[in-house]
Structure formats: structure tokens, C-alpha cells
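A single chain comes next, written as C-alpha cells; it is the form predicted alone.
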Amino acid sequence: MRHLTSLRYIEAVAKSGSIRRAAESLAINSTALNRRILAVEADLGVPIFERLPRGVRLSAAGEILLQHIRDQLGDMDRVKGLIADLSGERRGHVSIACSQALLPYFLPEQISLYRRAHPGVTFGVHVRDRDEAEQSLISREADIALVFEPVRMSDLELLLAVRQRIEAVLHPDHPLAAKKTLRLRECLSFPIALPTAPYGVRHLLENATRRSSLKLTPVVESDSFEFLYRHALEEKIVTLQIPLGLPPGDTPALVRRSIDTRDVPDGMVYVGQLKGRILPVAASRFCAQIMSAFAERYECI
């Protein structure tokens, strides 16, 4: 697909904001890359990049062209997937933007399951916070987003919403471990470890405490969910997370207790794609697989 090469080059320059940096990532000469861009600009009759002292940025015409480029490249990936399916060997690449909770257990399991059936498919899994995930769809850096409590949803085509109850993670010897369901007040009466502000769990907890006289005063904060629950077990303190980010089933090392929904409402993991986009075959089939897995394990809407 040699005619798409120049389009991929323009996308790389737009992403990096620099002809030199894009040339390095593409392993080509920056002068040759600049000539390609100038040739496209000559064909269009307008500049697609504004030359700045420290790089380049898209012009208004360039923004329009970039959207066309992403549509073209996405359509070609879908066509390649359909042709590969004709031979009985599925190929393609699936790019996923996701909340951190999906990383330790759910996605490794699902990707491994898919690749056992279709080893020709490759994956890219990228952690994106509640705002960045939607931007990854818009830029076509991601095919699918799986995000807990997203900030915006204006460009997200919702495919599935997965209900997640906030859970306390405890050492088996913790005083609260003997209870079946916990009130938030009980948890906050002990030292607590929490995710930092950008994460959906923290957002739900802050909203809950604003409606009451309770205060969040974590003794440990982290961007890593895995660190938080492991640290809670080491120090025998409380951390609050969602089931998707925790080991499946019961383990002797940790106790999980649901937080009463009168105190903290359930959160939602949203599975979505860019509105109006037709996904490549591999991404579409993988999306169907994970939606089926969610529906088997959790309450979905």
C-alpha cells in the first residue's frame, strides 16, 4: 500500500510536532520527509503545517487532512483484516486505552485467550486516565477504550457499561475482616491507602465524603492499584478498589468486603469506541469477546 506511505508520514509529523523527531521515529532522512510534505502541500495548494521556531503544528487545512488520513488508514486496516479472514488466518493489531484496574488480571487473561485462537493478531495496551482515554480514540491511537468513570463521553460510542461495587481490601487479621459488608465510616476509622485524585475510585469516594461529615485522610497514596492492595496487606491497613483490579476469586492472603452502597454508589466501567468509526476486524472481534466475558461475570447495562 505504497500510496499510504505519505499519509503515515504526515500523521507521524502531526503526532510528534517535529519533522526531525518524526523522521527519527520513521528511520528516514528529515530532508526527504520534508520533501514529501512539501509535495503534498503543492498538490493541495495550501500548507498543511505551520513552521515554528521549535517544530511544526497543523494548519486548519492540515487538521482536515489529518482526519481524512486517519479515516483512510483505519479503513485499510479493516480491509486487510477482512482479506486475512478469507484465508482463515486472522491478522491485525488491536490498540486498547484502559484504566489501570484492567491491567493486572482481566486484560492479560482476555488477550491470551484471543491470541491462542488468533496468533497473528498483535496488541497494544496503554494506560489512560479518565480524560485521556477518549482522546486516544479521537486520535485513532486506540481502537477500544475501557475506562472507569470517564470524565467526558461526548465522542465515545458506548458499547457496554459494567457495574463495579467499591470494595475494601484487607488482611485476614484486620478487625474489619469478620464483617460481610462495611460502612465507609468504619473503613475511615482505620489507616487507609487510596488511589490519587485522577482515578475514578478516588472520585467516587470524594463525592461520597462531601455528602457527609467524613473526611478522606489517606496515610498512603499511589498511582498503582497493585501497590495499594499489596501494601495494605503488608501493613494491615485498608485500601478501596474495584473488583476488576483485584485477583479473581478468594485468596488466603486477602479479604474483600463490599462497601455499603448507601455510602458509596457503584461505579461503572465503560467499554466504547469512537462514534461513527467502523472497527477493524480484529478489534471488533476482540471487543465482542471482552463484552461477553464482562456479561458473564458482572452486572452490565
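Could the form predicted in complex with the DNA be shown next, to go alongside the form predicted alone?
Below you will find a single chain and nothing else.
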């Protein structure tokens, strides 16, 4: 859609903070870009950018305009989806901001399932923590956010909350593998590997141990769930994870045991979108699919 070019350009300038740099990334001459901005400002009667010695910054009017621009760009995508929809072929792009736990099993499975039915739809998966996820929704980088506890975002419209009981991941030979459910104290008496990030599982554990004599003394810390999980199996130490991040069902190479909820309360994975936004068709349908997948497998609210 050609008529949105100037708007896209403005967005790029706002993001990069410099006309010349934005021009480079847009594969256009900085002069042309500069003139487009001047034209819009003349049209509007107000400067969109403040000129600083090292570049530009959005003015108050620019902030308002940028909000409008993002709405328009997003809405145009949505309209394109609607139109593609009624001409039979389903096209579109779905962009997801999610936490790490969804990466290894859940999203690959769901996306390939969706793409089997609608090969024309493309996907973008971006690993984001909660605040970054919210920013991604606001800037329209992402259509859907899938984030773990705790959530308190003002611009997030909650669509579903999925209850996730913390589970210990063990090598089959690990002594704890014999028991059915584990107490946190038992786990912590063995060498343990934990995620670093102050979010998600680690956040729940910190909360759980704050008022007890238990101490979190991980022998391995990492911000990669993938690494923790592989390492736990290799070295036969314990790690903790939510079910969504683990292979579905039982596998011979890996044992999963729930942690008693008296020790660690269940966490929640939240599905959400930008408040007030109407999602493009593809995103909306995919969202419906994963929500029903969640509802089928886990307790949801």
C-alpha cells in the first residue's frame, strides 16, 4: 500500500532517532526522507520531530501522530487479511512475542499445525520478557503475547490464563525419579540448575522460599531453558520447568515430577493482545487455535 510510505518512514525515523540513519535502513536518500518529513510537518502545521544536534526526537505532536500511524499500519494489515480471506486464499502474517518456555515444543507444534491448513500464512516468533512483550504489542511488532507470571500490564488485553504446575525435570536414574510428587525441600537437597531471569519460574521460586528456611543455591544458572534442560539430563541434576516447556507425554530419556503446590504455587501463562486492537484475521484465528489447544491440555481461566 503505497499511500502509507510516508507513515512507515516516520516510524522508522522515530525508531532510529536520526533521519540519515533511518534513510540508510530504508534504502532511500536522506534528502528524500527529510523532505517527506518536512512535507508532513507543513501539512500538519506542527513539527513532528525536535531537531537535536545528534539527530531528531519525536515532539509531543509526533508522539500522537506515531500512535495514529501504528494504528493505521496495523489496521491496514487487518483489512488486507479480511480481503484475502473472502477471496478464498488465506494469507497473512502472525507475529508472536513469547517467553522461552513456548519455544521448544508448544509453538513449533501449533505453528506447523496451523500452516498445514493455511500454507500462505507466515509467522514471526520473538523471545521477549514481559515488558518487552508489551512494547512489542504497542509498536505492533507482535500481534499476540504469550507470557509467564507475573503479569500486570496496562496495555495488555488478557485473553486466557493457563495454569502451569512447576515440574522437576530429572534423568530416569536420579534418586528422586522414584517418587510421584516431590516436595521443594527434596529437590533443593540435590544439586539443582535454575534459570537466572527474575521472571517466570525463578520468580515463583524466589517468592516461595522467601519466608522459609529453604535456600536457592543452584549449581548451574542460565537464561536458556534449553541449556538447563540438556545440562540437567547430562549431569543428572534437577531442574525446574513448567509443563509447556517440556516434551508432551512421557519419554524414556526424561522424567517429569510435579512439585507439591504447598511449596510452590502454580504459575500462569497468559495469552494476550494489545488492548482495544482488532487483530488481523490470521492472527485472530491462530490465537483461537492455541487457546483451544491450551484449554484442551491445561486448566484455564
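Numbering follows the first chain given and starts at 1. Take the two forms, find the largest set of C-alpha atoms that superpose within 1.5 Å, and that set is the rigid core. Keep in mind the model is a prediction, meaning the values are calculated, not measured.
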Could you check whether the CA atom of A178 moves 2 Å or more between these two forms, using the rigid core for the fit? no
Classify P198 as shifted (yes) or not shifted (no) between these two forms, where shifted means its C-alpha moves by 2 Å or more with the rigid core superposed. yes
Using the rigid core as the reference frame, would you say R54 shifts its C-alpha by 2 Å or more between these two forms? yes
